[in-house]
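We begin with a single chain expressed as structure tokens, specifically the form predicted alone.
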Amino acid sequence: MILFKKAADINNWLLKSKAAGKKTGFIPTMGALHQGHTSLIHASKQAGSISVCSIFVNPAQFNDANDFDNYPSTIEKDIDALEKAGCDVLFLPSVSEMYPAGMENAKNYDLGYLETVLEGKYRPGHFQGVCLVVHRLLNIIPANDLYLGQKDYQQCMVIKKLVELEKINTTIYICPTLRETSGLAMSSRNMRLTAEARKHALTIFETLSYLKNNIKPGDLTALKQTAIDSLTNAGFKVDYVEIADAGNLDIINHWNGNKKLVAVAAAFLGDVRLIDNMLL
């Protein structure tokens, strides 16, 4: 695996590869890697692409300074995991390399409704930061294909919107959420959970499964409230449990029985904020 720390260096190397007829598959991450991340590497490898991974904890997408400070860093383990997964190239930039002009006068992206609900509502500015870093990364890394995990469902939709807005010539592949045997969605934030908290964290998966197993056409208000109560009673501080249109994230309170839906949840367990989703 080749490691680059400078944007110009990795860009030059990949442009030469592109000129030689090779495809690039790109997996952007913030490190603290788990099997969900390495599954994206495998998907890229199966497509016959040069697999490029970035590790960059992006300060622009944290609206909580403590969350940024506490974000897990396991770079040596990450490099080892990437090598074992067959990753070809790792981009490991500094903040000054990613934002040479700083972040004060950053571009604003017109995300519309997507930025006003769910994660957009509870983490104001978060998706602007996501767009800022992904746009910058895709300018540095001329990726044919971009691999994302479904666990960050709304973020996947935001990045699709970014690619559309900026007319970026990249195909997005959204890969299924990987789960532990218990059902808990794999997440870098799980590293901050105690063994006891990990058992409680499973309640999010159980709550989403309850929604999937009990949803019926008609009014969904009571069903959603039961799900919220389930998490609250298990010791979570709930930001939201919602059922939304799987295509555009419109909140659905009354279901016609035909529209494709996704259940989404975000809640704090102690000081760790966990998110998950499930297609219904």
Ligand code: PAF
Second form
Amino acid sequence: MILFKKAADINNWLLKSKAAGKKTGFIPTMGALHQGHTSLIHASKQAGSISVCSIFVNPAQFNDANDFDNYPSTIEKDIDALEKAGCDVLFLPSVSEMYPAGMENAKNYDLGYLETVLEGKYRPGHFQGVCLVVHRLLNIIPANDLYLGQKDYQQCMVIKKLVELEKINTTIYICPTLRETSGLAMSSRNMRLTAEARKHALTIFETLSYLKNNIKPGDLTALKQTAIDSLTNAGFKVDYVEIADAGNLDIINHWNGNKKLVAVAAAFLGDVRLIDNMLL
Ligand code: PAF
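The form predicted alone done, now the form predicted in complex with pantoate (PAF):
Now the complete complex, all chains and molecules, led by this one.
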């Protein structure tokens, strides 16, 4: 695996590889890698692309300074995992390399409704920060394909919108959420859970499964409330449990039985915020 720290160096290398007719598959990450991330590397390799992973804990997307300070960092292990997964290139930039002009006066992306609900509502500014970094990364790494995990359902929609807004010639692939045997969605933030908290954390998966198994056409208010109560009883502080239109994230309170839906949840266990979703 080749490691680049400078934007100009990786960009030159990739332009040469493109000129030689090779496709680039890009996997942006913030490190603390798990099998969910390596499954994205495998997907890009299966497509016959040069797989490029970036590790950059993006300060612009943290609306909570405490979350940024405590974000897990396991760089040696990450490099090892990437080598084992057969990743071809790692981009590991510094903050000044990513934001040479600073983060003030950053561009504002017109994300519309997507930025006002769920993660957008509970983490103001978060998606602007995600767009800022992904836009910059795609300028440095002109990828044919970009691989994302379904676990960050709303982020996938935001990045699709970014690519559309900025007319970026990159195809987005959404890969399934990987889960532990308990059902807990793999996440870098799981590393911050104590063994005791981990036992409770799987209640998010159980709650989403409950929604999937019990949804019926009609009013959904009572069903959603049962889900919120089950998380609260398991020790979570719930930001939201919602049922939304899977195509545009409109919140659905009354279901006609036809629309494709997704159940989404975000809740704190201690000071660790977990999110998950399930197509219904
Ligand atoms: O999902 C993440 O890890 C981050 O939001 C991303 C897409 C790498 C941007 O920093």
